[in-house]
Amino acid sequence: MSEALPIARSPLRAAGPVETRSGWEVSALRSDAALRLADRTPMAKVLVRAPGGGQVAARLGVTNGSARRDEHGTLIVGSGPGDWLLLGAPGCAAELAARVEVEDDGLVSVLDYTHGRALMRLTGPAAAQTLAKLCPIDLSDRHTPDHTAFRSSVAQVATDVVRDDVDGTASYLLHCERSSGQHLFDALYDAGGEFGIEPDGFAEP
């Protein structure tokens, strides 16, 4: 009899019912609320550190403070000077890392952060208003339009925030240390209460 494979679990409590997707226990809940908050922790997360003017930086093609999707659908985030975060489908971290050739004119590191970080998505017309309760950054379209990335304190948690709109609706990905994930999720959910926020289940990117 074959041995059962281990199931990975997010640090965020899954809103029932739950199912197993790509080796992760995830929420199968589906919400059509105007404002939704969903756990995206199972997505592959690869951190790349390289010289800002080197070959890897040129290949990734994303400057600090911005984000874009490449031809594979990977979201490449310029999360800091010389730092990039690659976000892809669950289980593809090794593939993402392999796309980054490490030959460069300086020190390059490629690290799989999938299980060490929490990731969530806040989506809806009131997403910016909700996030503004917890974050000091100006979230207006003029200052933080779609495909903007920044690091800030959100609910007193050091957080990478990426505006990544979905079908023309404002949407933010929030990425933090695994140990702070539930606190950040709960704070966002509380902040969105007046806008009718609901939890949403996991969906492939």
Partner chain sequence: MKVPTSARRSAPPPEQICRLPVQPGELIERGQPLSFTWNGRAHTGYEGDTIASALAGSGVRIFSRSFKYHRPRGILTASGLDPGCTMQVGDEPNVRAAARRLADGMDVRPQNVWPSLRYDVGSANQLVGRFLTAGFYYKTFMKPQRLWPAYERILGGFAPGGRIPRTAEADYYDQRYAHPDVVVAGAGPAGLGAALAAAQAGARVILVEEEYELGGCLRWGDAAELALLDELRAAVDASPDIEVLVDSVVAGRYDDNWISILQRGLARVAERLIKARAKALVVAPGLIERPYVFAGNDLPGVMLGTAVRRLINLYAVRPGARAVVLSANPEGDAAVADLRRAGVEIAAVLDARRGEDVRRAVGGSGVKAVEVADGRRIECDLLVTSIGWTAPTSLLNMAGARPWYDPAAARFRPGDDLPEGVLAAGGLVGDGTVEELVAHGRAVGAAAAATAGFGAGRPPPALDVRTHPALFRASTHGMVDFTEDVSSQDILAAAAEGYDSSELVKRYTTATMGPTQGKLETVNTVAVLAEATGRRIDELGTTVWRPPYAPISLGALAGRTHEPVRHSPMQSWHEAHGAAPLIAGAWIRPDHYGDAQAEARHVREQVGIIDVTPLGKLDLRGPDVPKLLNLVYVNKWSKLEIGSVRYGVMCAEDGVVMDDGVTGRLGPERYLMSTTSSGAAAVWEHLEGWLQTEHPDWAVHIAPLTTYYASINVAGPHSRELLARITEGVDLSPDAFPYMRVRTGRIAGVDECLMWRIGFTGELSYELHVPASYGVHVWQALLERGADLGTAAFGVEAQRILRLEKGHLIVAQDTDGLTKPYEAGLGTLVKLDKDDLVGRPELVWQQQLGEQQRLVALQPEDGSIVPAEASQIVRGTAIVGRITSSRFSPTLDRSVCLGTVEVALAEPGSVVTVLLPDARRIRATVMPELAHVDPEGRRLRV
The other form holds:
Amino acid sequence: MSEALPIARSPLRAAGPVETRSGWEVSALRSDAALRLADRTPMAKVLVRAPGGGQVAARLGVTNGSARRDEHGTLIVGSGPGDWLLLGAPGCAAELAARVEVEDDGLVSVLDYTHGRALMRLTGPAAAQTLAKLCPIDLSDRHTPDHTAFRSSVAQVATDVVRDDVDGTASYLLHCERSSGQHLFDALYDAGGEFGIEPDGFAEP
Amino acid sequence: MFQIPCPHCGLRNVAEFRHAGEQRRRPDPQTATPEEWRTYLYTQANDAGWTRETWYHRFGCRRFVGVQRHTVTNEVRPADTGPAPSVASPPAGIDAGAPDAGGGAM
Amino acid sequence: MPSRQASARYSAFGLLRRGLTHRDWPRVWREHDLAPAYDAVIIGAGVHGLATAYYLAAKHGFTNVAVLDKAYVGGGGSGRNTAIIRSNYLTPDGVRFYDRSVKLYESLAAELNFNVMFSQRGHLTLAHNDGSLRTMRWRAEVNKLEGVDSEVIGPKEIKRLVPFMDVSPEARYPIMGALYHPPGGTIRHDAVNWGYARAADALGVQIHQNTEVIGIDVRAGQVRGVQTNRGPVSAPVVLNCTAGWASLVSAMAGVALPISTHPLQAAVTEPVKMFLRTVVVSGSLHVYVSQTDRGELVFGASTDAYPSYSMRGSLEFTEELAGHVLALMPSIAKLRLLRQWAGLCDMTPDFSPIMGITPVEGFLLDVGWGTYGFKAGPVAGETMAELIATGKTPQLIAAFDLARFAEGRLVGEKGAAAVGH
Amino acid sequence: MKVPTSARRSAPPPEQICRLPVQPGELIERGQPLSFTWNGRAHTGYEGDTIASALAGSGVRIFSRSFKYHRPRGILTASGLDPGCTMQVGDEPNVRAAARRLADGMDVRPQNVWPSLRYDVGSANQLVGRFLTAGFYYKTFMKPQRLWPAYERILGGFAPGGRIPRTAEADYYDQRYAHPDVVVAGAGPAGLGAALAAAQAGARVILVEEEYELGGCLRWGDAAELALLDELRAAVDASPDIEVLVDSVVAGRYDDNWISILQRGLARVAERLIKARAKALVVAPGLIERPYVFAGNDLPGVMLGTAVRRLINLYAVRPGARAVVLSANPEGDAAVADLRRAGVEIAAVLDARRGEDVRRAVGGSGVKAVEVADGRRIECDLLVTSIGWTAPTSLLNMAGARPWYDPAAARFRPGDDLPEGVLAAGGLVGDGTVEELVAHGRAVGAAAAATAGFGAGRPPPALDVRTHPALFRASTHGMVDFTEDVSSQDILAAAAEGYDSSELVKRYTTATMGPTQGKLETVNTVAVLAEATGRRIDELGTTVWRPPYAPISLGALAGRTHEPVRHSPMQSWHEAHGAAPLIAGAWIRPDHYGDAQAEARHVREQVGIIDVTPLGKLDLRGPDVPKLLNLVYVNKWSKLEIGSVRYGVMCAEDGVVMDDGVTGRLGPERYLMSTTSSGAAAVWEHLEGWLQTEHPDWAVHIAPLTTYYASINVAGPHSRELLARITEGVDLSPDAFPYMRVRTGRIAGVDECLMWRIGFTGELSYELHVPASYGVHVWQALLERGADLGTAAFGVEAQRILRLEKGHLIVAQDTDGLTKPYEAGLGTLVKLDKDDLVGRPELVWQQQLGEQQRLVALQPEDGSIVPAEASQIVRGTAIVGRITSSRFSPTLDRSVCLGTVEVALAEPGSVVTVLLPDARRIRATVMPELAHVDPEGRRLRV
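Okay, that was the form predicted alone. Show me the form predicted in complex with the partner chain next.
The next block holds the full complex; its first chain is the one shown before.
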């Protein structure tokens, strides 16, 4: 049976012209606005659960509340007690999963979460001010420096937030269950209105 | 908006949590008398003062968290380290009579 | 001995005469020394306690009664509720019970010679989805069978009754219909409390404000009296008519109650010219709203999500309330909230009260009124008075006994969980 | 007679006859004239004016009429609290005209007047005033009761306040969170000092000022005070750690220093509510000048000392021509000096410290003369009183502190029972020179910063409190509450009737309940009550101050409403194909695509696809999953084979049906559980609760997968053929893939798709769970590849018809909050021979007791009638059951129902009476099985 290769689609409506990259239909827009909101849903997302003090935890190397980028460029997020989230390039979920599959003392589960979550990136000097309209967490450098991760309510949706600055500019990855993605995007976009927010297309990573 | 000290996430607004009831023991379901069982189902201490209770961190770590709360002032302290909080009442959203139940943010 | 007061009847003519002569009106209720013994002690001078005392005296000639309150008349839930009266409940038992209350309210002003300003302006419970529309239909059908005026109406009719309402299908919570209950409405809650207090006082009942019960004497399974901050009082019958503190007061008699106490918040806006004639309730949006004769909008919502004895009020309550009110009536965004407050509600597992006898002989309950206690004030008073006077539980409240929890006989209003107020 | 608006507008605006020459601290920009209309007539003012100052500059004296007696009212406080200066501006009601800055083109109108401000019909109420005493309505209209509604309508017509528009442009209101170290409420001398000191210690500060400028009373001070203000303002401007919000107000202090701040004056935002979690709150609102109670105290031309100081110094407005001043304090004396400087003739200064007093103010539409206590009568058009202060302790009270009455200072003062992190500064605490107030503010600011972890603050020094004569009421009676028209006589009368506590007198007279929130009138109310009852003010106490500190718009409280909405991956397709939306909790679902009956028929005859993505789905992993399933479901799970699925029912601990769904075993330690759409979140929490609190030793991981998958049900006789065309790696033959099995394979080129062979509709059907990003792809592939099979989409309504034909119940529709499994016809599923089971004891007792009600299938004898859902089943007038679900069945060409009935009526063939909403009674027959269509299940199992 010959099928056209299936096209994956993000839950976020693409702004402007679209293109296909890595099997995903994504926005081809490029914005250089001071505040940008971009769909990052195509990135591979892997959920890992393992005992807190075990080998998997040691290998992942971050604890709940912080994130690091490993030698492969994967962002490893300590997203909860005994929970990690791995974010990598589109299509690499299986590879990410394979990297953490080690024996451990307790139950370990690794789950490709790519299609279950919406992921977006908010970047710009006013990103914190924008997010502060929707999220009750203190986003100051003092409390939430680069590579801090937390889960809280953003626009009334349980959202994983990772501060992951880009070239010294404040930037946040926001991540929620897929069906609420458009709601979260719309709320962020509305909040960023006074700072001249623009949608940005998909560019890796 | 008082705050609850989550052992995993730090101080968080109470709005991130669901109250899961006072900490209480579940009677042995094989041997409980109707009176014991229904006391467990329906009767809480309902004290005006310090109470041990369980909260579910719905918007955070999704863990059931034991705390002590003063029910008059809403001051909250971490629970003493001790046995895990005992059985939590089911979330209100599953009340089968409520036509608008469920379907929360996540 | 109880003393009767020569009543100064209120009337327009009396008002005119006293206005001309500048003569003061007599006191609405008198102050007394606390007697060492009464035939019955009622704890709580809210609408339930006062109504019980009034009906005890008026219908049963039972006047050696003291009503004790730790603060002032009508200062608890009776003075903090949003004063909505209705009888469109779900179960036949509930409908009959509250319908009796509405009937008593309808004639209360004349009976008490005190204008309680019962305004039967109509009561709308909005349905925003097919599930709640089905529940509205259910209520309407049960109501009609019980002879209570109640019907399901559509958006067009709703718009006619409430011109400010957004009934467009594009609304985030579109209005699919409503349960319309014409005899429902609002009342001046303070007037009800004062009217009962004045009438009970006139019949010889003693009302003791600033008299806090700090203990209940029980010997050999029988109540003997109470301890107060003004000294002991003996009585063979003690009735707990408190709200917010019902489980704490009952605990003094060693009676544990299946009650969890939650704050219920309310708020009021600045006055504006009249634009909302009916009472509007949305169960899905957790809001109810009515406009007073003084032009203020009075709002209420569901109880706070966790038990507390705090009456300080919260910001999130007003935020959510405002969001939901504006979802219903978008054009009133500039209206300002003036004041918010909270009362305490004793919630029971089946959203129905606990009335009647307890394992302690002579210690009676009229508690667990959740968010609907004021609606039931008169009928609760009437039935509790009958119980005290006759020793027999009236049929109207038989289903609300304390024993039902241990026996697993919960009341069916639980089925209507989402459609309160 | 009504004058045409255009004609009145064209009249030249009145001269600014009451403007003074340039004042040192004036806020108006004389080079920036503004025009506006007042009561339909053109007026002018200046940039920097308030609406009230502009009107006063043109000599306007009557600004409004009072609520009950329709008495004329003018400027009293010249601040946001001014009870006479509430106006309609455009479509905004109740604008505080003495605080709101004038803007060009404003349409300003008086409120509470008919037909005009000058000739107000309601003012006839003044004549009957002595009969309209507080509480008069409780004493009238009891009989005949039928007249009350008519009377009530009239009363309602007298409601004060402005008009709100029926439709309005939606203004943009928003909110933000903030996490300052210190919030300072009030930017007078103490507040400025506090903000500066806190910032110097390293704290991040939000400084909030209700008025448009910083400085408080410094603004209308002398040259030295203005210089001090300049210096402080410059320091604040230079401090990057101080965020300054003017025209903004700290509206509330809630638990754990959760502070609401209303911010105004933003460019694109009408108002913004800031929700601040502050480590420390410094409350520095200064003092509010208290009006004096005497006959005529509400006449236009009676003003407070601070009012004339504001008018003269800030707006260069001469408040009158000839004044009598009653002064009890230095601020009153300063007002006299200001008046002299402004060229107002001082007819008399009455020094209250020497026992001098007024008796009454006389006049009709404004002050014409003052009668003095010594009997003199002095002609004047302005009576200024400076007789004392109220400490606005409201924010402190919200923090739990109780104010106490200090008879020496003649005012309530904040208690020292403040919680940690809440501090009071400046005039609220005591008296002093402006330098002393700044110093006190600095000390408190440093202490606040220390609370927040910056520097080592010491407890701030106490401010002296100077003695002040206790002046509340003169020898005559006058207004105590101006907005509610409550007089001191009303309060005496109420107390005499027994409404003799602070709370009762408030409720009975409504004093303090109006838009000024008691700030002007609470203390006078208590003082008059004390007088009436022979008690002391400190015995009575005040009523509880409740939030908000200042009235706050519903728009700002609501902000941008973020009600989450959830969409399936196929939502865009549904919208493009004309789906009628169905709102189900947060989900938006396709109800139907035009004709639900046809859609249902199509499924029975050919093949349909429906988007069932909202179905809850949970990934369960680990060796102990069967234990968990056995605990939460009423049935048994130990022997579920890999590749099999099973229907399960969940109960709560009270034995009531809570949810249902299908769970399949995908691998040795891997299961997928489905739940109802509305129960998804709650079931997840329920399972986590049992695992985390009761069985932490069980090795189970739960992950929500509801939206990981796009879920599509393919149903109908052709469904197997359709699937065969696009499925790879799965043998779909009935033997290889029978009913109640699950398989994993590739569908339309998409890997890792799950296929469950189950049948909610009663047809041969497959539920596909496809990685959500490929949902549209698979959905379209099904439609395209199955076009010749008649593949068509169907919506939720058609599914409801089909499931009802099949007799499948919906939890929370066919069950309610008390339904146990036995009553829902699910008793055979319940297995009580398990170690444990949620709700087990209740289920045991229910089984022993037998059920009272039972769910049954019903068919009306007249199949053309569909009884509305919730129609009651009756015997005479007694309710014996109800219809829980009903539809017209296209398959049977007749109506079909599910309903609950008393057990005695539940036998097949028994005939019951259904009462329809239109009062008709029809007969319906109880069917032998819950399924109306294919009770044997042949269609499912092909």
